[in-house]
Each structure stands twice: as structure tokens, then as C-alpha cells.
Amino acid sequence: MSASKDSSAVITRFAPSPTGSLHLGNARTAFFSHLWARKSGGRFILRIEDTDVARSQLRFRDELMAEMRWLGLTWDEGPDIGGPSAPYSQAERGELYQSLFARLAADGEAYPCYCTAEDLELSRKLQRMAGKPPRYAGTCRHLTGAQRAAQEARGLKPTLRFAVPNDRIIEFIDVVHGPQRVASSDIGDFIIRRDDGTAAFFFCNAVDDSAMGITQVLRGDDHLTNTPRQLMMLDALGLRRPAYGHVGLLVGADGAPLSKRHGSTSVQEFRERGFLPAAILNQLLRLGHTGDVDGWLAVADMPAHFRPEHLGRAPARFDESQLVHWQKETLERMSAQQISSWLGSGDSPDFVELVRHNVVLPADASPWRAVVCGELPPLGKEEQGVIAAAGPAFFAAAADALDQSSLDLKQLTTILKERTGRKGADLFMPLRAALTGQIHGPELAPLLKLMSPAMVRHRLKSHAQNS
């Protein structure tokens, strides 16, 4: 993608946890993160987010990546490339992390807390029974430094926990949202550090955007709660806060979130099925952003058309129906070498140029093989009725006429229409029927050529002795 530069130029990023396949969800907002920084001339960044080291894989990581590179979203820094940012790996950031936690517990702002999951589970319930909201009630807040070693002379590894502050009210502009206003007293204190060391989410996630100069953080408007708790922390720190937008998630076209149920949900099950990345894009840009251009988009223009204004707050709906419209707009646009490329059977070009328009993804072009040199599976009723109706006198006809016709489907039907006075549909419907197996498809002069005479006269005639 190329775009303009402007003096609006953003520096965006796209923050993943290498923990499974790329969700379509996920890719939509690394999608509108390039096009935004794609649009201003400004810088999109890859930041590998792996403290969660039991569930982290360096495969997921190095897929989620190839995926990316398919779908054209290349990053300007990056894991693989480096960058003034660097390291872009999490897991490699730790230092940063432990000096940062190290400044809040000294000025008062963050604290070591000793509760166990079945402490919390309690507190939890007792709030829930008097009719409050689950929040963490401070329990450790003001413990004494006797209190915390004595909790730590039995062991217990403690979290540590950001101190709200009480009585302040957390103010920003969403993007997406608007202007946002939240009080501190809704907020418990929360884990900014877990009990094996590693750094939450909530904390490296916010420190690393204002490290690396994130000037607008997209994302799924799950993470909207998330915002005020991290611009506390950023304040507190005296980082610098980016600007956030939080966009509508992506659900099925059932309304429910998007799950394997809904069928494929992972750019690799797309791309392995055969859609194309041009396909898969100009749909993302449609879910949840209303451009300026209703039909197709090659890649390279789309940040042109996108208008971070336009971000929708509403969930999105994905359809697959509508991904195989731009499926098919996509392969109008492509040449017949690209096709043979895209189908990776070795076909040749006119077979190529003779199935374009009728498939959708590379397994469609099969049964069309099976036409032209293979076995035609078992007909389907409506094929059974067309042949039936002809008659084994009519394929036997055929059958004849072949040998004065060769494959030339006009000399064909024209030797055919004289010996059995049928024409139109009731010509053509059953010779179709007959030779491929279906009663729709391409065009049937060119696919009769492709074939062998053998091949054809054996089809004609097992309709003439079985029909």
C-alpha cells in the first residue's frame, strides 16, 4: 500500500498475542491500524505482546506474521526488523517493566498484594450478595511492612497492584466513542504485575504505546473499560497518553460473536480454502467503516478511502456470502496466468479461461477436470429427468453424429437437430447433461474441444444403452 504524506501523519501499531492463529477480528484492526498510518504517510508498528509465557509460541508468532505479509500489511518496524523502538518483543522488554514498577511502589502509587484466588473469590461474592459491584476491596493497600513480611514468610509471591487514586475523574476523547468521563471510585485497584514477575497486560500494553510513540492506539471496544485504568497509570508515570478509538467487534451474521461455528474465523483457514488477500480486504474495509466507494478497491488504493471518522461503534457482521462477491470481483480483475497460478494445477490456459467465471475458490475448478479428462460423478435428479426425457434414441443419434462432427459442437447439433427434430433447450439441455455430468456451467462448444472423441463418444453411448 502507498498513500501521500501529510502533516497529519499517525504512527499506529498492531499489538497481537502470539498465543493461536490470527482471528479475522484481529486482522480488521491490524487492517485499519496500516490503513491509518497508510493514509497520512505516518508509520505502523508490530509489537509482539508475549508476557504470557505458558501460553506464547514462537510459532504462533512467526504464522501470525506470514499471514500479515499474505494480506499485504507490511510494518515499518517490527520483531524481524527492528526500529529506534526496539526490542519489539515484550518478553525482551522486562527491564523497562521492573524499573517502571519499581518508581510506582516508591512514590506510593503501586503496592504488593497477597491475596490468593480464593481470597478474591470471597471478596467477590460477599460484594455480590450486599448488592455492590465485584471490585477489589484494598485489602492489602495499607499493610504494614511487618504484615507484608509475615504474609511473605509464608511464601505467598505477591502481585502488585496499581492504588487508584480515589475522587478523580479520568477524561478522553475516543475516537470512535467520543469524549469519555469515568470516576476513579468505579475502578478497584488492579494488577499491573503478576505473581510471577511478568508485566499484565494493563501495564506493558500502555507503557509500550507511549514508549514508542503510538499517536493513535485502535482497537476492539472490549478494551474500552481498559482505557481510563491505563491513562491512570500513563499520568502517574508521566508518560505521554496516545489517542484511542475503539471500534464495533466483528460477530457473526447471527449477531453472535464470530466463532467456529460461523465456519472459518482465522485469516490461514481463508487463505488455505483459496480466497485472495484483495478479496478478504476489500470486505474487512466494508465491517465496522463506511468509505467513499462502494465497488471494488485494489489494495493500493484503499488508503485513500479510508476515513478514520467513519469507524463504527456497532458491532459488524460478517458474512461469508459477501466475501465470495468479492471473491468473484477479484478474479474478474485477474489475468488467466494469475488464475492458472491462483488454481496451482498446471491447467492449461484454455481450460483456465474456460472456468473463470465459474469458480469461487480452487476446489471448483475439480469437477470441471473431471469433465474434461476424468470420471463424472453420479447424476443428480434434475440431470436424471433431462436425460431420461431424451431418450436412448437421442444419445444414440448423437453418438453418430459425432463421427461426422468430430468435437465441433455446431456441426454436432446440426447433424442432431436433422435426425431427431429437437432444438433449443431440449437440444442442448440433454448433450449437456450427458457430457458433464450438470445442466449448468461454462460454455459447452469450447469444453466439448478440450475433450477426447473417445472420452465423448463413451458418455454419448452409456446414455444410449442405460437412459
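Positions refer to the first chain, counted from 1. Computed from a predicted structure; not experimentally measured. The term rigid core refers to the most C-alpha atoms you can superpose between the two forms while keeping them within 1.5 Å. What changes on going to the form predicted together with glutamic acid:
After superposing the rigid core, the Cα of I169 is displaced by less than 2 Å between the two forms. The Cα shift for R273 between the two forms, taken after rigid core superposition, is smaller than 2 angstroms.
In the core-superposed comparison between the two forms, the C-alpha atom of N226 has shifted by less than 2 angstroms.
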The other form holds:
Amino acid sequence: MSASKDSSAVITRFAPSPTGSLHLGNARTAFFSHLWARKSGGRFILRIEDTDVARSQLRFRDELMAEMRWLGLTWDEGPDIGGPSAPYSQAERGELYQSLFARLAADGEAYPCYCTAEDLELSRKLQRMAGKPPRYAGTCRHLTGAQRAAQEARGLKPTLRFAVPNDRIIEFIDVVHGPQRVASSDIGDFIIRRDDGTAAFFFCNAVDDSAMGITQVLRGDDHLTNTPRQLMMLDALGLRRPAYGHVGLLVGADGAPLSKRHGSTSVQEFRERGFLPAAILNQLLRLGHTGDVDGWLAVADMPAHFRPEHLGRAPARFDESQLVHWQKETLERMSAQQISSWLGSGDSPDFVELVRHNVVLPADASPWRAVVCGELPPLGKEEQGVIAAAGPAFFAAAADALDQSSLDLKQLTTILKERTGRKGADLFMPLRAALTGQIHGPELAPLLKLMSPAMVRHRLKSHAQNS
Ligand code: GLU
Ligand code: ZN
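Form predicted together with glutamic acid structure, per the form predicted alone context:
Every chain and every other molecule in the complex is listed next, the one we just looked at coming first.
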């Protein structure tokens, strides 16, 4: 276990609970932790916090590892590859926790609590009525050995509570929030082992960070209030404290916590829609982290631009339109080959080259495939107007002209200009509308070349009669 403990190295971690898919907010803290380790030539550890047996699933663990790999957030130690602090799943670390529970209990720094849920509820009610903040009243803290034995004889399964020291000030410097001071008298004795014998989140989370040599913990600021408790436990156990940094939550464009009604929220959803890792990472890098570069960054260059001191505590707003911006920037930097495999439909190189600047997601290419070799969707209002304004005679002339020009747009429009007297937008717009069903899109000349003459003739002729 000690081989890894180079005292100068930055060691960060991502410690997800495998109870759901990898959410954008979690991906962001994982990414920041990854960047910090990479920036400093340190190590990044993946630890699975699966002590909540009822909610943890192997399927979620595998999924979130797959999503992290897809994003490029590779880890140096983890459940799949092992490492000097193995095992990396908390479900397998019970022995360590039990030995530490025993130590705390032996030293009188933890004690069994026999209070039932009803006892605790009643006690909270009384405190509220007395105008006090509800916290554990310390009922079982000073039970004698005989009293404990009597409770055990009743068959009550105790929890184990941490005995919060009196009159202590817990101080730490949060990487994001700055100096923190909390009085221990504001904290009631809290549960570190549940009545089923498993370790509570607070406990194993802190103990493992220390045991695994984590130097910098980054996590969401919903955990900020947990930290004083965790520090008290580490101090009681004589374990080294990591530095903590609590980043602002990720919220939707409307300021509400990111949720389903904001659209996609999991990495899996963005991946399945065709968003690219570099686009997602460029976006995440700017959420709650103010950088020194405004423009697109290659993933390999990101660690050098990560500044822990530039992490923000204000909630960071995620807006999909910004992700779309980074997606376009990413697409611009991809080769035709890469775009083609991203589109994934075996399109011709000419087609790929033509549509690549008109798509954000692979699904955006299918209307253009229909334009080139399928059925056009019903025309929109604007297109109908443009076509009606040109009139049937225009399209009859166009269909005629096609016999001479074939699929050469320049020739076609030259002939048509002579015959109809139309020019500029009056000439091009009705053609584009009739041939593509839209008045915007890729360059018309190369698009026309990808169509069959029969299809073009059919599209022109369909507007050559009064309807
Ligand atoms: N398993 C905890 C969570 O997913 C970890 C919190 C932390 O990073 O310390 O919320
Ligand atoms: Zn109790």
C-alpha cells in the first residue's frame, strides 16, 4: 500500500455511487479531478462507493466506467485495473472499516446507539418544540456496560455513533470556498455504522480518501457540510486529511438543478445523440471554471489550462446551445474520414464534404440524404411562397433547360436566365426550393451533381403545372 505514497504527488479521485447513469454534473467533477492529476503529473483514482447495497448495481458501475473511457477520463488505479490501494470497490473494503470501528469504539470515540427510529423522531420533535435545531440528543453516549448488555439482550441492533468532541473548532481551507470554521457544538453525534453493520457514506468516503493517499478531493458543494464531520473522524483515527474543494452545482439555463426537463443530462444520452467527447469536454471545462483561453482546446492541451484556483462556487449554468457551439468547433477540426465514420451511414465522400458544415448531429444528415436520393418532405410556407412567385412557366422552362445542361447548375441557370429574364435570388431561390425542399442548405451546384437527372426533372416538372 505504501509504494504509491510519494509525498509530493497530486492524487485525485472520482468516487461515484453506482446508482444511476453518469450525470453531466458528476462527469464535470471527475473531469476537473482528472485534469488536476494530469496537469501535475500525479495520479487519478476511480473508487466505487457501493456500500448502499440496495441501490448499487454492477450494471451502473460498468456503464459509468464505459462513459468515462469514452470521454477519455482514464484512471491510473481502479476496480478493473487494481493498484496499490486495492480493492477499489467499497463493498470489498468492509474489513478495513470494521477494524477502524473497533478502534474508535475501544478509544471511546464511538459508541453503540440503541435508539429506534421512533425514539429519534420523538426526540427531534421535542427539540423543535423547544426551538432548538434537531440533532442527536446523546441519549446512548454514556450508557454503562450493564445498560448496553440489557439493550443487547432485548435483541436491539445498535448503530455506531461517532462521539463528537466538545468545544472543538474544526478549521480547514476549502480550495474553492476558502477558510472554513465550524464549531463541534453545532454537530450532533452521527452514525458511522448502520444497524445492519455496513459503513455509512460519511465514514468510508473519508477513510478511503485518506487510506488511498488522495491529496485533493474535488466534489459538489452539496458535500461541504459533511466535511467538518469527516475531518473530525480522520483526526480521531490519526489519519491524514486530504485537501477539499467544493465546486458549485451544475444547473440548467433557468438556474434550477439540472434535471430531465432540461433535456439530456447523462453522458450516455449526449453520446448516443452524436455529441463528441472533445465538444463535451470543451463545454465542461468552462462550467464553473474560468479559463485563460476562450477558443476551442484540444483535449490533450486541457490539463495545462486547468487552474484549481479558478474553480467557482456559484452554480454553473449548462445550456445545450453552448455545447452545440463546441460541437461545431470540433466538427470543423475533423477529417473527412472522421466525419464519415461519425455519420456512420457509408455516405459518398462528395456527400460528406457537402453536408459536413450543415450538421451538428448525425441525425441532421438524413434530410440531406433524402434531398440527394429520396423523397422531399412537404414544403414549408416560405418555400411554397418562393415557388408560387416563380410560377409554373419558370419550372417548365427549367425542366426543358435540363435537357441541355444536364446536372451542371451553371449551364442550367445561364439558359434559364435567357429564357425567363430572371436572375440572382429570383432565379436561384425557386430552383433551390424545388430541388431541395428548403431555401437554406449546402451549396446547390455540388448538391445537384449528386442527384439523378430523372429525379431532378421530376422535381422541376411537379411545379410546372398549375395546381
Ligand atoms: N459517492 C459520493 C457521491 O457520489 C461521493 C462524494 C464525494 O465525491 O466525496 O456523491
Ligand atoms: Zn441512541
